[in-house]
Each structure stands twice: as structure tokens, then as C-alpha cells.
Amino acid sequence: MIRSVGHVSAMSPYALAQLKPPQGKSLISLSQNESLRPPSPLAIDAAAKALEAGHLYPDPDWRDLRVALSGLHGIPAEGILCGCGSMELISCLAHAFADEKNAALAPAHAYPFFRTAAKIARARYDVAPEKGGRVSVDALLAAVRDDTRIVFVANPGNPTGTRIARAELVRLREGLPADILLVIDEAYGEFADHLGEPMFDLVGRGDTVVLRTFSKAYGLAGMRVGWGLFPPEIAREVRKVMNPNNITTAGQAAAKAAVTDQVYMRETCRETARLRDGLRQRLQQAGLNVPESFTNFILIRMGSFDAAHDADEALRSEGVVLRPQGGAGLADCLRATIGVTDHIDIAAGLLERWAGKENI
């Protein structure tokens, strides 16, 4: 038997979403925070264009969608790189810079992928207790190490959809030691831009990463486009272990055109947000405890594993798939991803009538 090496022989397959139905039901997927809109016209007709070069090579410095970002977001074009998905960046941040000899520190119930990208690199992963389903910037400074090296962060949170302040990421910079690289997450950046409270100018200090992704707000998860602002002397190191042929010149071309159609991207978020503040007040009103989210789906707390497992069979015996937690520390939660109006009512539907049965 031909075996793999210690580490990755060691380590837990990353948990995917199980999306079969039940034999006679239609699927109804809640589960992979995935857009409820398709990409912009624009970029739909950019990829289509773009396979008439299907037979080259992508380019490998991604320079017109370079430019696209730069020009929204006012950040030098030099500094951006780009990923298939922010998982390539995350994965590649861990190659690059962390190891056996050092480790890796994150919220207790942050985005699960952060601990692959560090065994991967044979890096020990750390957790720090978060409060009330957020990240704690005391308990994560506490949590540092003389071997920490890289310290992980999503804003949003995901699974958990909460976020923390601006200055609350301004101080765990400032609190951790100039040798711990912080690398922060915001996949859902585009649904809490809004509130004013950019993070880019970070970057400029030398030992900040931040990064984004096309998947969410803008529709193209199936593209898989993901970028970030990185200083340069952190670039360079990950370019090193980064596939120089990632993007699909179709990927490019559609992150490009998207970028260009904000109009479209912004009411995709304002119309995600309606149904999401909807859904979570109708099952506020059912009993159930919701937080409060800043992404593209809420996270049901059930109140214990039996009761989040007893929920999520009575939605799967449907069709209806949400997520369960456990991989990240929430056992007792459920995670609903905001698809269309009918698939909400749907999922709400269900939700309400086995919370009405849990408290007879």
C-alpha cells in the first residue's frame, strides 16, 4: 500500500457540503454561501468573449483585472495578486510562512480552511476563545506564542457572519509583535463596505495581508477569482509557490467586467441583505437564536448538537440543505446561506414548524 506522508496521512479530509436529496425531492442548497444572483450580464458576456482565446495561456500577472481593482479601490496595482478563490491566497500565505517550527493563531470558530492551509504547511494551528460569536482581540493577543507566525482573521466571520470594528483590527495589528504576519479575510467585504470602514491601508505597513474574493457579492464562484492587497516584499515570497498559470483567461475577463458593473454587484448585496434581515427576524419570531449577520447568510444557534442535528434531518428529509458547524466549533449551529425568495420561504417554513414541535 503506497501511503502518504505523516502530515497529510494525520490530517481530516476538509468537510464538503453533502448535497444529495432524498430520492423524489428536489435540492434546495443553503449551504455554500453562494450568490443568489448570477454574474453581472457583463461579465457573462466577457467570459463568452474570452474563450475565443481558450487556446493560450492566461495571463499569468493578471494585469488588466490589476488595473480594474486598483482603479476601484484606490490601491497600487502592483500590490494586488490574484487566486483561484482567496483559498489559493490563504493556502499560499501558509506555504510561504509557516511551518513545522512555527504555528499558525485564528478566532476558535473562524473560516475552517485556515486550519487546512496551516497543516498543510505542517504548521500547529492555535485557537483563540471568541465572545459572544466574535473575534476577541484580547484573547487573540493572548494567544500569541514566541513561535506564532501568521494570525488569521475573517471579517466577516464566517461561519459565525459577525464582524468587528475597524479599530478593533487597527489594535490587534499594533498589539502583535512586527515578525507576525496578519492575514485578514474579507471574503464578504462587499456586504459590510457600506458601513465605511476599509482595512487596505494596513497593507502599507509591511506585515498585513488582505484579501478578497470574487465568489460572494459579485456572483462568481464558479470562476474562482480571488485577490489581495499583499506588501511587496510578502508578494514575492508567495508568488514563489503560487501556480503561475491560476486563472482561467475566462475568470479574468469576467472578474474584469464585473468589476466595472458596481451597480449590478451593490444591488445584489442590498437585495441579500433584505431577504437575510427578513429571515432572521422571521425566525427570531419562531423561538430560534439568530445573530445578527453581515454576509450573505445568518447562523442558526439550536441550542444543543442534538437539536441542530434533529433540524437539519427534518430540512434534508425536504430536500433542504443548510450547514452544519461542527468542523468549526459551533456543533449546535446551523448555517443558512440566502438563496432566492422561494427557497427561503422554503427552508423559513420548515424552520418554523420544527421549532414549533421542539417547544410543545
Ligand SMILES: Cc1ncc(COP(=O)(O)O)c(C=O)c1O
Contents of the next structure:
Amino acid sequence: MIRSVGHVSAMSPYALAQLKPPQGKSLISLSQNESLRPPSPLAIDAAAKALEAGHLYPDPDWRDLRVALSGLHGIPAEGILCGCGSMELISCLAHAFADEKNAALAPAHAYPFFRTAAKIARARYDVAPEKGGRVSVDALLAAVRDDTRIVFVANPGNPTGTRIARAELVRLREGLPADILLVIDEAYGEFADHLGEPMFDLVGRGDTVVLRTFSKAYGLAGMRVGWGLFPPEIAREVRKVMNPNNITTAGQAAAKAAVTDQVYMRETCRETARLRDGLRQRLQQAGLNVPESFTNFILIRMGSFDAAHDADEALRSEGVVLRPQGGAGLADCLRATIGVTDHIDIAAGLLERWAGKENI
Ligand SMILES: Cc1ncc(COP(=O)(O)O)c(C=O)c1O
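Same protein, different state: after the form predicted alone, show the form predicted in complex with the named molecule.
Complete assembly follows, chain above in first position.
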């Protein structure tokens, strides 16, 4: 029998959403934090046009996209790396900076792929407790050990939806030893940019990376384009472990065009926030516990694993798929992505019905 290496055979496969609707029902997926709108028409046109050069390999240096991002955010194009989704960048950071002799650290209810990336790199994965659904900088600093090499935090967080204030992130960075890489994952950053600036200024210190993605606010999840601002020495090492030619020509073209359509992206964020806050209010009125979210999803705290499982099954039986959060250490919670109005209405109605039965 052919066996995989030890640390791989010990791993569980990454848990993706289960998207099979029951027979006779159509699927309403509110499970993957995708955008409620298709990409900007400019991005669709650019991707279609890019197919004409589909017989050629893509630009391995993502030049046009980097220039567009540099202009938008006022950051140096040389510091930008683009990945096949920000997942590729997270994975490469773990590969380049952690191994079996050391550890990655993250908040207890962090994005589960941080753990997967650390495990693929054979590193130990440590977690620090959160307080009231929020990242605790004190707990993270207290959890640092001599062999900690990377600290991952997502801001805003997935699946918690909560936000870490800029001053707290600066305090985290300043409290961490200089030989620990801090990775600030701002996959949902565009939904909260009006509340504070991105953390790109920390990258100049040489010990911090800030990641973003086109998968959420820009609605390009299927194009797989993530990016980040990296200190030069970190970027050099990450590039060694990245797949060359990682982003398709169409993906690069779509992302570049999406950057030029900020109006469209901002509209998506506004509409998402409107529906999100409306859904939260509706579910709260039905007696459910829904913390404030700064993202394109809400976390619903069902009170127990059994309640979360039961509600998930009740919605699934109608073809509505939310995302259970056991993988993030929140087995009593479901996460609902903000989809189009009709889908949100259907999910809200089913949850109200479920909550009504629970309360009888
Ligand atoms: C916090 C966080 N980081 C990264 C990602 C990965 O995004 P991408 O599609 O860019 O790989 C996600 C996707 O859900 C996420 O929630």
C-alpha cells in the first residue's frame, strides 16, 4: 500500500461547505461568504477579453494588478504578492516560516485554514482564548512561547465577524518579539474600511504581512485572486514556495478591472451591510443571539451544539445551507453569509420558525 507521509496521514481533509440540497429542493447556499452580487461588469468584460490570450502563460509577476493596487492603496507595488486566493499566501507563509521545530499561534476562534496551513508545514498550532467572541491581545501575547514563529489574526474575524481596533493590533505587534512574523488577514477589510484604515503601515517594520482578497467585497471568489503587502525579505522567501504562474490571465485581468470600479465594490459593501444588519435585527427579535458583524456574514449563537445541529438540519431540509462552526471551536454556532434579499428572507423565515418552536 502506498502511504502518505506521517503528518499528512494524521491530518483531516479541510472541511468545505456541504452543498447537497435534499431531493426536489433547490440549493440556497449561505455558507461560503461569497458576495451577494456578481463581479463588476468591468471585471467580467476584462476576463472575457483576457481569454483571447488564453494560450499563453499568465504574467508571473502580476504587474498590471500590482500597479492598480499600489495606486488604490498608496502602497509600493514591489511589496505586493498575489496568490491563488489568499489561501495560497497563508499556506506559503506557513511553509516558509514554520516547521516541525516551532509553532504558529492564532486566536481560539480563528479562520480554520490557519490551522491547516500550519499542519501542512508540520508546525504545532497553538491557540489563545478569546474574550466574549473577540480577539484578546493580552491572551495572544501570553500564549507566545519560545518557539512561536508566526501569529495569524484575521481582522475582521471569520467566523466571529468582530473587529480588532487598530490600536490593539499595534499593541499586539509591539508586544511580540521581533522574530515572530505577524500575519494580519484582512479578507473582509473592505467591509470595515470606513471604520478605520488598513494596517499596511505596519508592513514597513519588516515583521508584519497584511493580506487581502478579491473573493469577498469584489465578488471574485471563483477567479481565485488574493494579495498582500509584504516586507521585501519576507516576500523573497514566500516566492520560493509559491506556484509560479499561479493566477490565470483572466483572474488577473478581472481583479485589475475590479480595482478600477470602486463605486461598484462600495455599493456591494453598503448593500451587504444593509441586509446584514436587517437580518441581525430580525433574528434578534426572534430571540436569537447574533453579535454585531463587520463582514458579509453573521454568526448565530444557538446556545448549544444540539440546538445548532437541529437548526442546521431544519434549514438543510429546505435546501438552505448555513455553515456549522465546530471547526472554529464554536460548535454551538451557525454562520450565515449575506446573500440576495430573497435568500435572506427564506433563511430568516426558517430560523424564526425554528426559534418559535424552540421557545414553546
Ligand atoms: C479570514 C479569511 N481569510 C482568507 C480567506 C480565503 O480567501 P481566498 O478566497 O482569497 O482564498 C477566507 C475565505 O473565506 C477568510 O474567511
